[in-house]
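This document starts with one chain, in the form predicted alone, laid out as structure tokens.
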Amino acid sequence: MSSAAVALFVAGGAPRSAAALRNLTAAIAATGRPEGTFRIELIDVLRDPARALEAGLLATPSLALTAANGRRRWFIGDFDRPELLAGWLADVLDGDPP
């Protein structure tokens, strides 16, 4: 089974940050993948700005997904369409370019 590390970069407890986490959780569930397929790490760039610089972050909320093969892809925005995000997650996990 393939797995992927998902780093969600947010800016504190802002409403957009909370919405991004909710929508990411919904999108992961919508992929239909087994539990544990995605390992989520929540990174607050206000508390850890070095991580944002290290990753080359441009905006929040942003999602960096690193597949088992080491490929990293970015998804930037509010994630207000979980079904679109779910398709993107599945494509990255399956090795297809998003």
Contents of the next structure:
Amino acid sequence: MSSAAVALFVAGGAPRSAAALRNLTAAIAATGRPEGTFRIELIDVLRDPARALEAGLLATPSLALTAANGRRRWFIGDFDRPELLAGWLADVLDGDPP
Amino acid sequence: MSGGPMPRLPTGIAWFDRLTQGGIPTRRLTVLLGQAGAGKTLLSCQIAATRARLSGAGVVFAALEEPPSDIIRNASGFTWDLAALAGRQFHALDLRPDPDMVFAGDFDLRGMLATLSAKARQTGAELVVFDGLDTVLGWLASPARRSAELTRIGRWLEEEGLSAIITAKAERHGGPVDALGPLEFAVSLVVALEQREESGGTLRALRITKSRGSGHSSSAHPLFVSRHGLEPLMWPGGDPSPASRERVGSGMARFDVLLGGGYLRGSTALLSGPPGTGKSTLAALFTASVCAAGGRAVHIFFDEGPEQAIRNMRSVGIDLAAHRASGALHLIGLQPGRDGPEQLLSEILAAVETQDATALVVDPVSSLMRGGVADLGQSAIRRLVEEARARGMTALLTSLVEVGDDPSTSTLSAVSTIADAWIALGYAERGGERNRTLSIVKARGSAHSNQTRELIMTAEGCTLADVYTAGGTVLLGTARMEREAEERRLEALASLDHQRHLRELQAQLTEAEIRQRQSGLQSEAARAELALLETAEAARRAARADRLLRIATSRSADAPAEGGSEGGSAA
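Would you generate the structure of this protein in the form predicted together with the partner chain, following the form predicted alone above?
Starting with the chain above, the whole complex follows.
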């Protein structure tokens, strides 16, 4: 079964951080994949700026999706349309990134 | 904002710190605005490198547009040597956005600031450069969101104790680049860089369009790219150092006398004249004289190559090759058509610096003006004059005067006002021949001769001939020589005349003396004769008296009458 790493970079408890996490959770649910398909990591760059540096982060919230084949794709924003994000998540999982 | 002067971080770029009254604002945002190619990234690298060398602290360079490798390569070859600082004090981060990045909803730039915080703490940086921040700001839809992010960056600087430079592209709508629009309030210093391509050169200029906490002039300062990076053509704030009173020999003793002892050290002299009047020769004489006296010279040729110049000068007894061999002289041939004035200026200044020159010759300086952008060429020459003054380097610029030159736009009129001294070379046509002339039109700080002299060039060297005037006209060449010969002849004649006269007088005197002696002898003879006559008369009288006495005695008559005549003496 294929899986994908999902890293969400947020900056502290800003409203956009909460919105992004909420929208991500909704999108994952919308894919209908079994639990554990997406390995989610939440990174607060204010507490862990070294992770931001490591990623060369520009904006928050940012989502890095890494497919099983190692391909990584960046998504910037708070995902105000979770249905779009659900589609992208599925694509990454199927090895066909958008 | 609190009152009082805003603390500044000196950049170590002397002219920039002078223009900005101290450098970039500490813990504030400085924006370098300009169109593509205006030199924003170059100036930001220049500030980063010079500041790093000045303070010993690090710089984080956020490369948002160009890859760091390109930035370091483009900034190589400058004196501040960015490549040597890379990884030590200059920490470039490749933050170019992934082109496949997908935007989905609202975001802010806190992620980028977190990245930079980490790097700054890791490296001990005091300065952050955001190169091409407009690319990232452009992701934000509204001006309000963009200014909010700039405000965020400003606050972040205060929190982190960092100062920052942002470079951003600006559109130019006819006028100068200065539009930061609603973003401007978040920024303490705005420097606008302008660049315009003209046939003949690139016009660059810098203006301070905003400087919080200090007064500033918004006038445009023309720039050029030298080995030190961007530099103003004119040193901001006037004369960099006072003029010297020291004199530097021109290479021609008689000319030095005319100049009041030679050229003033640190001054710039213009040597103008039509083709073949001896400009290059006089320039080379100066160069050789400086080198012979232990100085160091840079001699720029435009019309010919150094080898050709060496050959030409050898024919008038000037040995440039020897001075080049000793290292005292740096001969450079430049092509005027290939590069614009700012490029040529940059090469000349680089040569002056590396040679640590005490003298500079540009032959001819008109080549700096070639190509259409007269302003730029003139600024370049002005810069040379300033450089000479600042270094105490004596400069000699030659300028070709063509017949029919428009005096109002010619190099001559432009340069003659900038230069400290102006020596006009020319021809005088008279009696079917052309002779070289030299006259000093102006010489600041010198009591100089205004007379026109004849410049004589032979295989033995050059000199100035004395002036002969006849009926208000200076005599030159054959006319002068004729005049000289005539004077010599007249002199000889006069001398002969004198001697003849002297001899005549002596002869007369001798004659007179002889005559005197003769007459003396004559009078002696006469006196003797007279004495003889008197003696004879006395003798005769005595004889007569005696005879009369004897007659009277013999007649025994009357006593003889004294002196009485014969016959009448008888009473």
